[in-house]
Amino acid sequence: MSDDVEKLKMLHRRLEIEAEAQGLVDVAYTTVDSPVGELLLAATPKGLVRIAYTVEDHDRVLESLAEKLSPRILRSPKRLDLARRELDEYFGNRRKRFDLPLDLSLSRGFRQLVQQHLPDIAYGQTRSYREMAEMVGSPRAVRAVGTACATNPLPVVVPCHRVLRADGSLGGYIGGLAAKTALLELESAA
């Protein structure tokens, strides 16, 4: 590695350290691995916010988040140790539960009222998109359901891969259909 390169690492680092000490960064962001593929995590100080997949465009969803959350958006692992060590931990068979403070602020009304039932689903277990209508107290919202899981800004923490159609087929995900194969793959095999 080059010395420029090293100086620019050492640079940002002292730059995160600073904009965290003095309270500028509203949203810290990284990028991890897993074996669904590079996820971006990003939280507030209130917890983890979003996780989205390559296939939804990190760069937009960045934009995104300076839109609706605030500008102040800075690469900052350190933020997101936890979420990291909690990821690592379920894709290797040795988490079934995540810990983690979650901000749900990119969502309202009846989409956060699924999106914080659905850890409510235990690992290694489904609901279809009606079982998880009438676990919400509206049975008859089973669209309204399936466009909550569609918008959970926070895939595998909130795990809205765990819903699927009355016949037992995917339906739909953020992340792909490969992405929750692999995840009701992991869970089933523990």
Given for the second form:
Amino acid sequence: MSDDVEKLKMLHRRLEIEAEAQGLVDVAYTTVDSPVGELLLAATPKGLVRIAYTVEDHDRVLESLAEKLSPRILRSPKRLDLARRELDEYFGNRRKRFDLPLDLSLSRGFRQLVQQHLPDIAYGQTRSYREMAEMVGSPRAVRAVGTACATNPLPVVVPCHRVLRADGSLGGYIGGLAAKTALLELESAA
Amino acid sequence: MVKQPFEVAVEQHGVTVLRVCRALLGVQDADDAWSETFLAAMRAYPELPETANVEAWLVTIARRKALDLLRAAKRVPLPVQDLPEASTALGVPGADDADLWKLVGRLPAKQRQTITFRYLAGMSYAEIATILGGTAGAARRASADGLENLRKELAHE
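We have the form predicted alone; now please give the form predicted in complex with the partner chain.
Full complex below, order starting with the chain above.
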């Protein structure tokens, strides 16, 4: 049995290489360990498209990617090498800004606009939902900013964890409040 | 019903496809057939109907790819009489049924293929008939004849 398991692993690696060479991998993914739990990383040829916490249920996230993007999804870690390295550096206090191609195609309109501007909040800083609404030029769209943060497909890299309630309390977070606290503590310690 | 990520098809049916490839080819060529099968399947996957039986679909592709490889190798164009001697890791790996599968390899083509699809790929006779042609009844008879031949052979051993 172990022979077949090894053989299938080898065949899978060969499939990853050949499918990538033939342009068949619409979404490549892998999982990585981090201080905030195992993270699912997924990328299209354009860039990193999804980061998911375990509480989101990785299988369900992949099914949703199959529906929204393409079912041609393969576990193919190589495409995620850069993202994995930058995340390692970030969690190791050696990186304050992510510098890798992102694919924001899972969001549209105002949500995408907010997500594009979230990296404007510097490392270690925080903003309120209202301040964020002002930053994108829609000061009354506080609730919509909250939704944009809650539906951020790229948490950690697109730093929605830096947006808090006006009274300084945490607000919600896609990865759970413990994860949000952990990221804010990581950044304030650096 | 939502279509699963392709990775799920590889995880769930990779072993079955490998066994089918090994039953139709040798161990070496089976690897190539496996790769060709999943590349072709991945290419066509978005068009596969959501209600399709993914395993039966993959086995169909695997059989076609195996026959392509046999032809490319300029062996007898259609069913080989003998399976390569190397195909010993078939069936339940680690089990002592290598001799049995060697005997399966000596069966007439139709019986061999039917038994492979039935007992390695777990397909129904109706599914086998859609791949090999003919009726489900014919597939059932070929399978029964094959088993009968195997029993005789085993009694001789």
